[in-house]
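Take a look at this one chain, the form predicted on its own, written out in structure tokens.
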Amino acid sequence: MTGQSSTIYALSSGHDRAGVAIIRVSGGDADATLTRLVAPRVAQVVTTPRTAHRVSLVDPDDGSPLDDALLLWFPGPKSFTGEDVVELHVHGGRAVVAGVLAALGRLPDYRLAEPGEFTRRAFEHGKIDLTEAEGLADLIAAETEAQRRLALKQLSGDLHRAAEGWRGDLLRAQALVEAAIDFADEGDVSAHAVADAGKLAARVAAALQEALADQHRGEILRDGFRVVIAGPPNVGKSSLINAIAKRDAAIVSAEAGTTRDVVELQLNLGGLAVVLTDTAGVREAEGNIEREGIRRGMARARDAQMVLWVMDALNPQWNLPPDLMGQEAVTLRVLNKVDLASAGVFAGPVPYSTVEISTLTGVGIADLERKIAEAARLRTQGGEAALITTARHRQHIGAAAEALAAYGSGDKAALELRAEDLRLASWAIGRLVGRVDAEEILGEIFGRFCIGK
């Protein structure tokens, strides 16, 4: 991103027509908005911080009226970004918004903000850390109630506070070990310092292991409970995904092998995010393209939290393919086309617990949705209390845990090596919150934001 010498502006509310649109300005020259865009007769009264003032906005070049608006002034550092911030609450018509944005663009050293730049400036001014920025991005993107609650918890700083506590203990342990190195010739002092450092390191190591032992509930809650629809060709897998989606999300055809690649669908079932995936029919492939589609489908199924093995009620194939045997995912057998099955079609009891459905008539679809939602709730139970919500969190916490494991198992007489173990653990936690060496991940995190946030 461009350096902070310029003042940035952007529409921070939605781009559709609305009653009110919010335009945000941040930077060292934000007060130019007050002196150049506000009619002179009221400009002198709008400098009261955090107070809404009704103002007439005018063109900075010729003084022609732009809008009748509300203006709020947030002088730094007590603002979202830590810089001087102005918010203009204007009428939400597209012409009004375009006119005000064009007027701002004509002010010296003003430029349109890049995606996530307001939040990045808040991070760089110490208003939030990386985990809280991720929580804000997740809150904006949340589509389910569970995702909203999880994002709010992250934004409120739960992981931030835990990480700062871990890092503080690690820095103290590191200082103790380095003191032991400095006073190596004073045996009692050195021994006590190493012992105290060991207690601190053990406490942090236990906390990190507890955070890691969450069965990925937080990530599943955030990214979605993954459900893969698998089964032989022409049993109604694509029809099932369409029935659940209540729209034509996948191509349906009587021709075997129609589905060649995975088709994903994002759903909200019972307030939980569910990612439903349709896959190619499992059979002896007739070509390389179909074979690759089957391979990809089986790979998705092995990584899923739940597999729906769909069968034709007229010719049920109960046995799973070898690729799906023994996996940890919940497997639910689904018997489709029950509307076509005559009485006595089954020669004996059903060997597995099944859900009987008809994608044609809709019979059993609601029951299947309830079972998926129930499995998702069971799998993510306690996910909202999990500290880890992204792969990035897990990577850095795992790196810190590995460094502390090396500290715990290493030769305590090799104090320089143990100090390095503690330094690596502290460095990993610093990377988690963005305190050290975070530049290469900033673009990825803040690029998820829309312009104006």
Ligand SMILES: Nc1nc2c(ncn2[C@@H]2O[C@H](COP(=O)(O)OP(=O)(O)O)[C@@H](O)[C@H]2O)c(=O)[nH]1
Second form
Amino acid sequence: MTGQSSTIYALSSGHDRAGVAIIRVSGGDADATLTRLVAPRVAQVVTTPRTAHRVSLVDPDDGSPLDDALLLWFPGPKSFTGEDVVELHVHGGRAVVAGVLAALGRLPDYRLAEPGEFTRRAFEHGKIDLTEAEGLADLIAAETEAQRRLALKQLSGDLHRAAEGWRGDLLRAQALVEAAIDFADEGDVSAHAVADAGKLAARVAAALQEALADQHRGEILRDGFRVVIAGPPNVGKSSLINAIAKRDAAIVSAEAGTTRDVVELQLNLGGLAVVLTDTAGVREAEGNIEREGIRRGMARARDAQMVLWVMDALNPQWNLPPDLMGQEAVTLRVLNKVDLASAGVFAGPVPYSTVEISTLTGVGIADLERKIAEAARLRTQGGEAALITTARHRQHIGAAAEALAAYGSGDKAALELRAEDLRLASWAIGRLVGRVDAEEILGEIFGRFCIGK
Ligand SMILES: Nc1nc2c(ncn2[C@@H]2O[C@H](COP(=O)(O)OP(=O)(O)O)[C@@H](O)[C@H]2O)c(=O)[nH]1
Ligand SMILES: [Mg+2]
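Now that you have shown the form predicted on its own, what about the form predicted in complex with the ligand?
Full assembly next; the chain just shown is listed first.
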């Protein structure tokens, strides 16, 4: 798919009409852009690395003018990809961009880059590790302040540095255990080596445990604080999600659907990503489709970070269904249709702290949003310091921690087996940073990028 010999090019800035567009070229023949597309066409265009040059771009075939542009030359390996890179800042009109891209396409061995291919080359040339590539993808996808800061931290190498530190310690511990095996008949030397390896392994194990004990704050910041709206049928659950969708200027995206399935709304509340989900009403369902909708809604509610239990003010069902009782601590009760109650119809006792709203008049919706934002803030507090931001990180760090636990509790006499535990632990960290077995995950990570990145 990614012939390393070819030189790739793509529009790296947005695809809409704009004042300026940036086109990037990377590969062994990137200098052909300088010699063939820049006028006057001389054998060797003299360019100072990493300095903006104003140039006239011309058609490589007939020398006719293409655009007046800025050119930057980043000779490898001191470039984003590690290869020779040319960056052209051209006028951002569609015809200009199309003309320059077509001209590049006529240069020998040049082809359009695939999504994420520049970043993939940066990874393959060791400019960034897998966690930094993920951080870059997240930074480009970031919609909220918190997501941006979290991604930037990962891109800057926080997780990379921690992981390389762990790996270094584990490799040293492995070497010590292997030495102990080789010098098994020299009791003293062997015992010392095993003791030193144990110290290193314990240090890494403690660091991994600390990273894992983050209550998923980083993942929640990255993926959004999940709030599920649940309650009996006809209490106004769908009206509530609609009311929030209409009211909130900071909506990221809304997905259409029926309540028989699950409707999801992405919000930005106080700089935090919040994912609000509507569910089908909780009751004995008649039809299969409805039952399936309820099942899915319940499953979502059970692992949500917050449940909004909606009730009809005229006939409030205060108690959570058995399925949701485990979520009591994160449930906020929402008494809807208070417009009817204020007419004196509702006068019952209120056994729980509740938010009173009317999706009809809009009363209480802002208050409810504030309470959701506050819950999200409390749940993710300190999350920006978390090293783990994805299930993938948790999986590998968890696997390494498990292997080290086995190492710590294993029979110290069975050194060969202990060496295997250490090997498993460093292998898991190797997978985290993409040093081993990266191939299977590469497509998934780099496919998330757009073309030009
Ligand atoms: N009076 C009044 N009616 C409401 C309010 N919210 C929803 N309704 C009505 O209650 C009915 C059920 O609403 P819906 O959102 O479909 O409930 P769901 O089944 O829980 O999703 C509809 O007829 C709504 O117009 C409200 O705040 N006040
Ligand atoms: Mg509904």
